[in-house]
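Heads up, the chain below is alone and in the form predicted alone; it's given as structure tokens.
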Amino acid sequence: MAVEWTGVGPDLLLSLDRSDPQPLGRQLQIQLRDAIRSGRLDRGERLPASRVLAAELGVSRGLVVDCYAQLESEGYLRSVRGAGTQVAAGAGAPAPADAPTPHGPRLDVDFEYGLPELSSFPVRDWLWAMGVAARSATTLDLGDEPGLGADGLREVLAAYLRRVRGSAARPEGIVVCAGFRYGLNLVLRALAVEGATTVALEDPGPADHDEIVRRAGHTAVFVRVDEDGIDVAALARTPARVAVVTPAHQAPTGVLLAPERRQALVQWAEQVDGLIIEDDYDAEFRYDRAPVGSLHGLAPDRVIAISSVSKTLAPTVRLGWIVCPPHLRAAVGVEKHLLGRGAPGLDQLALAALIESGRYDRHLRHMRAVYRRRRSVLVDALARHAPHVEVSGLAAGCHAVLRLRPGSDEPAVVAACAARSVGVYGMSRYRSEHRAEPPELLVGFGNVSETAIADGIARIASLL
């Protein structure tokens, strides 16, 4: 698909050699043909207006008009009233026959795990916040981002996390980053420099964390998760001195780290002189009780809390933060400086304005109500169409776990659902050995309408 340039047309790299005995018009024709044949100019792409191209090349407009007319007669170009001169549909390099499609078959209902409601992104509030950021930004704000992030955002985040998450955050301890994974990479690289060698991960746990750990120079070990969260006794039997956990709503099982396990985890960190990396996953959306406070509030010297707005606003915003213990802050700052600073400065100022104005809280309250309704529709649909399926993980967040009958072929069920144009996802993708026992499905409802939830469950009920 050709880019639809606006205005008088885009610049175009052409060079006429006035020392060449070949006429300039002939040179221009040859260069434009070559650009079209090679694919530099795509089918349907608009060329610069004749007067603009003539001025850029230092030739008469008539020379360019004659060149365009010649190439149009040869079938390379076409004139479109009101749209200028374009590369003809049949001209140019053919598209490669084996070009891969960017996505698989489109599903009628896609219960994608880990995705929030994207159509509810608060566009007006974000535009307002960007306007505030642009109007209030100083010349310093428009330069390189300060090492740990915009001071205004760090102050607002610290106050917000203390108020809403029960954190012990202070502005000087916050490092702004471009989302959770970026933050995790920064922390793991800093810990590798500090001498840590082994990192414990939850099993099952978020996809790709083991690869991130290995690429940061550590060895990954896996610790099972049960109905009370990570097994701290099993963790203590590993050589790890760093553990990555999702205590508020375990990803992907959805269990809450039990109070006694929270205490035991902190005690483990004290005993081994270790650190806990807290992924504050889905903490904002809780339905069965009041929100659970951050683990960071229990042991700020032992917990590195990382979070982002990927679930609360949208993944594309790419803004997150790290709450660091004092002894690790400088090392994380160095890694951030070396890896690429972090996140756009104006976006940081906009997020600060959004949170401080109360618009962020208002959006969260709205989304809690949306997700609560979708959760209820999912529960009702399962009760109606598949009453024997065991459902868990619904205390918070935007997904549920469906336990299939013992002995069920998890991958086969996933494939059969896809054949009915319904996307569900196997728990085995998130287990350390990719095993399918017990067979379970992840069903995300964050980005699925209530009507689609009911329709999707009805379609696959017999497969469950």
Ligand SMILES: Cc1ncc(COP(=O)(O)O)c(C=O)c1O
Contents of the next structure:
Amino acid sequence: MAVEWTGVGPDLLLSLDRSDPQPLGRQLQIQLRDAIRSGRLDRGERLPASRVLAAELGVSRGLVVDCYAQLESEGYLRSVRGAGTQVAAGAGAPAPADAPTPHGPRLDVDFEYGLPELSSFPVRDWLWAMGVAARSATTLDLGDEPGLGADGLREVLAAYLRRVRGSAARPEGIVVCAGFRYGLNLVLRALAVEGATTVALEDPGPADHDEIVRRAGHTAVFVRVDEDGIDVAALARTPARVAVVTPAHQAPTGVLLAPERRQALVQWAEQVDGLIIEDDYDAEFRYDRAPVGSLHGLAPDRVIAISSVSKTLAPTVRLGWIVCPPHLRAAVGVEKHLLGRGAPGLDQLALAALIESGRYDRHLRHMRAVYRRRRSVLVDALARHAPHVEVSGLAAGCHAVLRLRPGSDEPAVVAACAARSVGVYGMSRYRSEHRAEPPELLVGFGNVSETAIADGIARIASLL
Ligand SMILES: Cc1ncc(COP(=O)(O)O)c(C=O)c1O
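Having seen the form predicted alone, can you show the form predicted in complex with the ligand?
Below is the entire complex, every chain and molecule, led by the chain shown above.
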């Protein structure tokens, strides 16, 4: 987008060399022409008023006026009544032909995995909370945040996590960060300072976590997930001392870590003197019963629980938290300090106000009802149009897993659905080595309206 300058003109990197035998007017022309050709000055961008530029360069206004007139006659500039002089629409560097297009094929219905309903972001409540934050922030709050995050938010979060997630969190044990991934990076980096280790990941599991593990200096191993969650016996056969798990709603299969596996996982951590990193990403949205408590409540010294508001508010808010055992806090704090502190302070105060006022809970209640209706529409549409398809993973969250007929070509089905303008996503992306067996599809319904869900399933049913 071209910059629309108001008041004083834009700062232009122009310099005239008075020792150069070339006349100043000519130097100015060359530099402006180059700036336009190279794209430093964008099409439609407004140039400084001749008077302002003349004063800045220490030349007469007439010299700048002549230069602008010359470039206008060459088609580089145009003068617009009331809007000064601008770079002409046809001038300058053309947009690169091979610029990557940010969007894939146009989809009428996109069952994108992992997205909450974005248009329900509680704008009014967030504005209210930002107002509270900005008005109540002390001068101290406007400085660098305290190392582990805003104290007010850490207190509110600890109370919230104890109340809603059955966590054993205390304010001093919470480190505020910029979302789950950021938190995972901090923890893995902090552990790497003590020495690289082997980190077990669920298979299938969230995308990119193996890369995050490796970049933090550790080794990643995969441990299979079955209908009861991560296979703890298989985990025990690996050299891992750290495991990253999604116990409340396995990502992406949607299964719950069975009670006996929860116990076994904690015992494994005790036996190997290891740690469990709990990804508690969408437990607030549970439909068949009350949310399953956080693993952290079971073994506060062995579990590092990380969560964020990416599912409850919106991913762009980039606010999350780590519930951290005492022996790791300082090390995680150091990583956070070195990595740029992590989360904007005013937003932290706003989130505290949102939770403390009850608006956050109210929003969650509202969204739970929205997702519950969408989930029913999805189940009904599948029962009606594709009754043979096995559906799972629907006890919580905003996505379902559809098991295709054995032998189905998962990537081909994904492509065929896209050809009908419906986006569905293959499970293979989330498996180690991207195995497409058994063939399964992920169907996110968080950000898809009820009508679109029914329409989308009807369109692709014959392909399933
Ligand atoms: C499995 C899983 N963990 C965590 C998150 C949240 O990540 P972040 O807080 O970095 O947005 C998501 C979001 O989609 C997720 O799917």
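None of these values were measured; they are calculated from a predicted model. Numbering follows the first chain given and starts at 1. C-alpha atoms forming the largest set that superposes within 1.5 Å between two forms make up the rigid core.
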* Rigid core superposed: Thr451 CA moves 2 Å or more between the two forms -> no
